[in-house]
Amino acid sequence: MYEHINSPVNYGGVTLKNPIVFAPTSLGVSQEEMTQRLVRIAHGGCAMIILGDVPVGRHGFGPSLYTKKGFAFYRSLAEAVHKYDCKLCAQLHQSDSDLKAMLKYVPGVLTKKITPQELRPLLNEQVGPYITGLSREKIHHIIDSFGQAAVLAQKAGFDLIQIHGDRMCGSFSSALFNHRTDEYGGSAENRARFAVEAVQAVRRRLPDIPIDYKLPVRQENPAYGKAGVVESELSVFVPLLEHAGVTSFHVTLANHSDLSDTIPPANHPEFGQEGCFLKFCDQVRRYTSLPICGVGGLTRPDFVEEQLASGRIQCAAMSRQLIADPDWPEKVRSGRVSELHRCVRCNKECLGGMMAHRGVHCIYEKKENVS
């Protein structure tokens, strides 16, 4: 039973012991606690952890690959999860936030006149002008940083690289944000150029490393997401990215909208069902034969097994479910499905914890602490 969940899979050149992946997640906790929680997920049988938001530049949010302290953190994390035969993927990230524009909102945030929910759309309003106004020199510098960071990530022990196709890559891809009139704007081919060159920068320096691409799809009808690739332009973007050196695609909904869209609760009007983003995988599949990792409210072993068995996806990425029950893969492997703590997608302590700046947690933690 659950043959596909319990079988190894080749994901773009790296062999995973099973197809269960921890999706990139901003946990909002200390490095020490982050390590403990990720190691716990590795111990529970997850085959690969995608570490979200690894900065490509020397300055950015999160530990830096360019400093001794940051590099040591990544190396120690890689060594820790490798003990459980769990691969570690670095999601290389470049913010599309205009730091100078952000400063004007600092007083409002500090005085709590601007809530975190209100701040997000305000920052998103600055993305378009920032992307459109970036100089070519700055663009080329950032693109080159993807290659530099990838080399350091491999030295730190990461097994593969994921290019974060949202944020700056996604904003360049989107006609909603990118209003440039040079070779990085205008046509779909031009808007894909930044992401394509970021992939190429990694591939030039690391000819053999697997490169996953987080491909955010912007839904047109009804409209969800603002950055990323609009559905009708996947036929342009997917082949270009594959030709540039991508070896697999991690497909999800585009960001830059309400967080409850990209992290949808069970009562979401559009994405309430299990496997809510897998329809985007179906669209991407039309244009590539590369492995695809699907995500979106995956909780039930029977459902996940069905998607894997049909070939709809080759890997199943989970975030909230593995936070709710880090032992999900091991319980399924050992026939203890009845013991699973299934994520109910209430968003109370995960998204709610993140928005309240107390870190991503789960309602099950409180129940266990009480007992």
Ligand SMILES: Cc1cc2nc3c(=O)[nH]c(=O)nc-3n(C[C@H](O)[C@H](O)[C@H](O)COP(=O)(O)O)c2cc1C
The other form holds:
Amino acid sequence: MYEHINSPVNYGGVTLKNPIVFAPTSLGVSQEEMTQRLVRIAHGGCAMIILGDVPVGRHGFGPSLYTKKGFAFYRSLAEAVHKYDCKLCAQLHQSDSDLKAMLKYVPGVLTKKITPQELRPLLNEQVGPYITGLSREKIHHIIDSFGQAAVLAQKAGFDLIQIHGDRMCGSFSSALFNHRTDEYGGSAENRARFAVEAVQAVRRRLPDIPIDYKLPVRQENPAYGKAGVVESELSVFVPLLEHAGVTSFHVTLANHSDLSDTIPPANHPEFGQEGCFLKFCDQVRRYTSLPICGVGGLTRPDFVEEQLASGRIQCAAMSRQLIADPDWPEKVRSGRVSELHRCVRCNKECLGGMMAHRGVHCIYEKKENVS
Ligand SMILES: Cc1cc2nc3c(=O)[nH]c(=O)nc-3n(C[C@H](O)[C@H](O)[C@H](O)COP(=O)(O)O)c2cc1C
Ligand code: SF4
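The form predicted together with the named molecule is what I want next, because the block you gave corresponds to the form predicted alone; please supply it.
Zooming out: every chain and molecule, the one shown earlier first.
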């Protein structure tokens, strides 16, 4: 039963004890609590945790790899999850928000005149001008920082690097945001250049490390996502990224629209079904034979097993399902499927908790606390 869910897999050069991965998920809790929660997820049997939003530069929203404190945090997290034979992957993240442009919204946010929901589209409006106006000197500095951050991440104990192909890589990729007229804009090849050079910066410094690329696909009809790579340009981007050194792809819908599009609830008009983004994996598959990790509404063991067995995906990443039940892999392994807390994709306490600054939680925690 569930032979593929319970078998090791080679993911771009690293052997995972099984194909179940904790998808990158910012938890919005203290570092201490984050460590506890991630160790809990590792204990539940998944083979790899992708740590969301590890900043590429010295300053960012997450702990900095460049400071003693930040580095120590990552090192102790790696040691803790390795105890459960769980790999740790650093999602290297470079924001595409224009910090100077953001400052004018600070008073509105502090006085609660601007809600987080209202802030998002306001920030998105700044992305195009910011990317288009970024100096080449700054671009080269950021690209080099991907390499520097990867070296530090490996020293801290991360086993893989994931390049976050949304955010700055994704906005450079997108003709909707990128209106540059130099070698970083214009044709699809040029718009791929930032991401390709970021991958190369890691590969040059770390010839052997597996590099996963979070590849966000922009859907045109009906339109969803603004950054990332439109389906018709995957034939350009995927081979260029592979040639630059990518060893696997983590495929999902592109960002910069509503968060509930990339984290879709069960009643979403377009992505409400289980395995909602797997069709993008099929599109990427046309251009590469590298391992592909699917994500999005993967909750039911039978369905996940089918996708793995057919070879459609090599790994199955779960965010909300492992928040709802960190023991999903272990319960499936030991024949306790009837005991699973199935994520119902309500978004109430996970995305809802994040948006309300309460931290990411789950409706099942409340039920457990009550009983
Ligand atoms: C609370 C929350 C935070 C997330 N944070 C990140 C993140 O930091 N980086 C990222 O690339 N994706 C992030 N995601 C998206 C997930 O990785 C995943 O693609 C999405 O939730 C769909 O998978 P699921 O149906 O298994 O939840 C987040 C998702 C949730 C629910
Ligand atoms: S609150 Fe829990 S059950 Fe609801 S979507 Fe989030 S993780 Fe799933």
